[in-house]
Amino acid sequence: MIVNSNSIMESNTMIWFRKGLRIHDNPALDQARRGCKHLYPVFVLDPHYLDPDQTAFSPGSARSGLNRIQFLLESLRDLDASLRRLGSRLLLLRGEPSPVVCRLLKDWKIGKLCFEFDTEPYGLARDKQVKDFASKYGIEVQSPVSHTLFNPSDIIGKNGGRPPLTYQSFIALAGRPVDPLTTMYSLLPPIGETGDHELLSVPKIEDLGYGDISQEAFSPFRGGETEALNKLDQVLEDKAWVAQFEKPKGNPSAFLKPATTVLSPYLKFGCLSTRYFYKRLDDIYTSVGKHTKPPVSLVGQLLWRDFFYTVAFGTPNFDRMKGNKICKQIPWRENEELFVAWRDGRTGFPWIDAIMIQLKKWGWIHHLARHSVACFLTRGDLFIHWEKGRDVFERLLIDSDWAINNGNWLWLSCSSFFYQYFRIYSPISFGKKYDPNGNYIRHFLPVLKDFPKEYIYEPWTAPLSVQKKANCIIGEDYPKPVVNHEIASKECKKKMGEALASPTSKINPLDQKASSSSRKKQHHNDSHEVASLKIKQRKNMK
């Protein structure tokens, strides 16, 4: 019997899954099961995410840490017990991506490849090179827009080919999201023939090379769309909170049961739907009547999400600060000593500090915890560049997310969005304000657990006898602080204050207006700068 090569490749479909590790609201694997005899479900572990780096500063692969690592290897297992409920698997393959993936097109005669289309430049390049090898062979890709609620190429056509740099322009263009898509799969189309290629378990993070890890602290936050859709129900059960929720408003203190909804991983590994996450919000809205806005409301913090990638896609060099058109071009200074400190929550300030280690261990930290100690490696105290604390959240977040994260960063730095420069973080007041007795800081930094609470977020003024009671000395157990914050806070606005006067600051002044009076409309949503226009803040805040 003669079979034509031609019917054989229309009846096999891949759908290659990176992010979007989900079943609920999947367009790219809805278009995949259609019209196919055989469904491949493809996931390709990424040695240099994978793999172990002795040279990085922390435990993980020279792309990511470990707690990342970790969510992703959750992620996956999940993803495969889904599938095989459906009658399928996860196939999964070790080597570079795009090679991996045109191999396996051509070996396994596919005829269709979906996938989620990803806007990062990483994704695009890699995306390209697989695209342009099915077009040379024939085969059809499909590649929706799933990741965010709207398609960033979409928002820019509307606005003159220019991505909006407002958010309330933004807001203006997007419209309404579409609805998540409401299929319920009972069954999926089989795997087809395989061939010789070897196919993977989900490996265990011990499997990956790292050696004894029995003594790391890992996030207390578990990987997988299950995982991520009881965590949704549990946060809209309580209607009221979701209604009534409002940003700047939350505790950065609140580490046992954090003050927001903690839902970004899953969001950032595609385990959750954010169009899925809106109609639900959506639909609480509608029942309850009354209840916040955006940008300060829970719906207002997943446009600002769409905001940042949006802004990112239509922006090159978004992750830097040279060669990108958006971005004050500042003379940060070059000081290893005091970014390392900084990195490793040794700068002698236990609010600062104490973050900085729950960062390490936890891999999240609420936003305005974020906000605080990029404020104080940047603008605020040590005038180190924003791009140094960037590749740091990079690593160590399990929600690092690369438009977001370099918005955030941008914005928190003065460098794009945000221009007050000189509103700034105290890293004293601002978290005893939330924290009086310094619990937070207690947990973290158990060298000061014995501590006065008058002196836990200034642990060098207190007497030498306080310091030997607490087994505790200031210079030998735990530092003292790197700079003196009231000097180094006013040098800092003398330095920004004079690069922004520069002509190479390349700075335009209508779309600082523009940026200004979006804010004030927005009352300074606290998700990406913790300055509210309220006239009562507006002194530094110490």
Contents of the next structure:
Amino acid sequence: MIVNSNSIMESNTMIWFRKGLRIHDNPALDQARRGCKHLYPVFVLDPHYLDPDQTAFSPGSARSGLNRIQFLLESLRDLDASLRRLGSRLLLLRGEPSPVVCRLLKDWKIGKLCFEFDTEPYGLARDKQVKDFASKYGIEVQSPVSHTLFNPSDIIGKNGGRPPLTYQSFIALAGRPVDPLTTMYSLLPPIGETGDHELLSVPKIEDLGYGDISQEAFSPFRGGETEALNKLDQVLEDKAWVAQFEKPKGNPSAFLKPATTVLSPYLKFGCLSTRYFYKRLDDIYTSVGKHTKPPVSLVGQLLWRDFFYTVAFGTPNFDRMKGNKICKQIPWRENEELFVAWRDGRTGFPWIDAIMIQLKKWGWIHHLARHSVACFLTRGDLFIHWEKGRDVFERLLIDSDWAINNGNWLWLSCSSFFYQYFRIYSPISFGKKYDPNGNYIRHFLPVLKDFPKEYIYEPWTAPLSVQKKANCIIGEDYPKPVVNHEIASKECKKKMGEALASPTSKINPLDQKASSSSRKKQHHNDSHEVASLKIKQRKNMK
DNA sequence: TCGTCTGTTGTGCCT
DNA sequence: AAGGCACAACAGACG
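Right, and the form predicted in complex with the DNA of this protein, after the form predicted alone?
Below is the entire complex, every chain and molecule, led by the chain shown above.
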């Protein structure tokens, strides 16, 4: 703790925005604006996040698809506008965030630095550099936890130093979250001298070197706190819907009016405070009386978010199979061809492909749609590593969130939390039960739009005359299925059963040395199974 | 929390 | 008035 002896140092404060791109319920901002003469609101544009990467599989940077970059820029534009209304503005700089912030701290003679605590490994490493620098120069640092309902450290502490691994145990530890701040600002302290640092205005996506992007379909969801609060009001208007919300009952094929709130991208960037959202929901529950409960209710969804944040924070290598103590070790297979077919929406299963196209175009898909394609890629059909799928989601989703995305891939692939590996989503009947006419498929896969509904989920079974009439020949205009679901899912179940029963599924190659003989044996079985599956697939293609 | 398939039972409506 | 029919809701097997 730095003593408040140096009034010159005290007078300059920096609020460093990363997530938490909002004014409302922003503890870091609130702490920053107190008792300072000059307030410097900073955001650092990271070239790795923004600049085009030609080697990536979709338009975007090394770290993000175009839709999420767009969402971030919109959020920054909105934040800047809000700050300007309060007599301030967003100071935008470009470069690697930590060194840039350190330079600014020094050049602007900052006495106090505030930023929202970030629990992700990337954020922790980034912030450590800045904290070390600050402590070296006697700069006070405040980093309140406000991205989640609870402080993951508190929950882990209450649980004896280990993160709770079930939702119910998490709930038992959590209690009620703290109330959001309700302070309304009319004016923030002014910005001081900024010297010769180049301050940018929020770039347009065209300014980032993406050339002609008019061909890319952009997400229908706009970023920013203003948009978030408007959407929240819209969602909460229908109190009966809010009170009766049950997550598993949503319709994944609804896209004109999605079955969930689609507030996740705003939570991801902190355009919407999760504590404020919680409070608003709680008020509705109180006024309505009868309402659904966790885990299925809307509040239950916020708690799921905190659950995954907590486990992710307390689990080393949470985003990997190897070295991850809570992750089953499963001999996933390598198959680039099948993986690329999945990623690019060319599996030949219209339900799967339509979802992957919506993901690419919108940057958002329904929760159960995520389940469908994740199951298909991993334990359901292709038996490909969940990390490969995780990477695709992480890039394309506008709401992609490190803890939640990894948590759900662990869940869906039966690698952690959930192990009912024989519960496999059918790539044919699951979608059909919600959307028998196939409107969702027709919309996202227009090549199939004239297929009769009898065949639209399994177009390869349509007689050639039907294919001709629909102007879409399977194998030419739309791919044949890459696997036979009956056979592939049976193989997967067999392999999952063996993998989960095997003691090696618990052995963690980085922690414990598996005996070399058992490893060899496992590898042998693995390649044998892949070979036999390939033969079967070839047979089915005919 | 969030599977699929099949078979049974119950319901509403028609003739 | 009883039988036929379609369909929803549910239960159990499967793995």
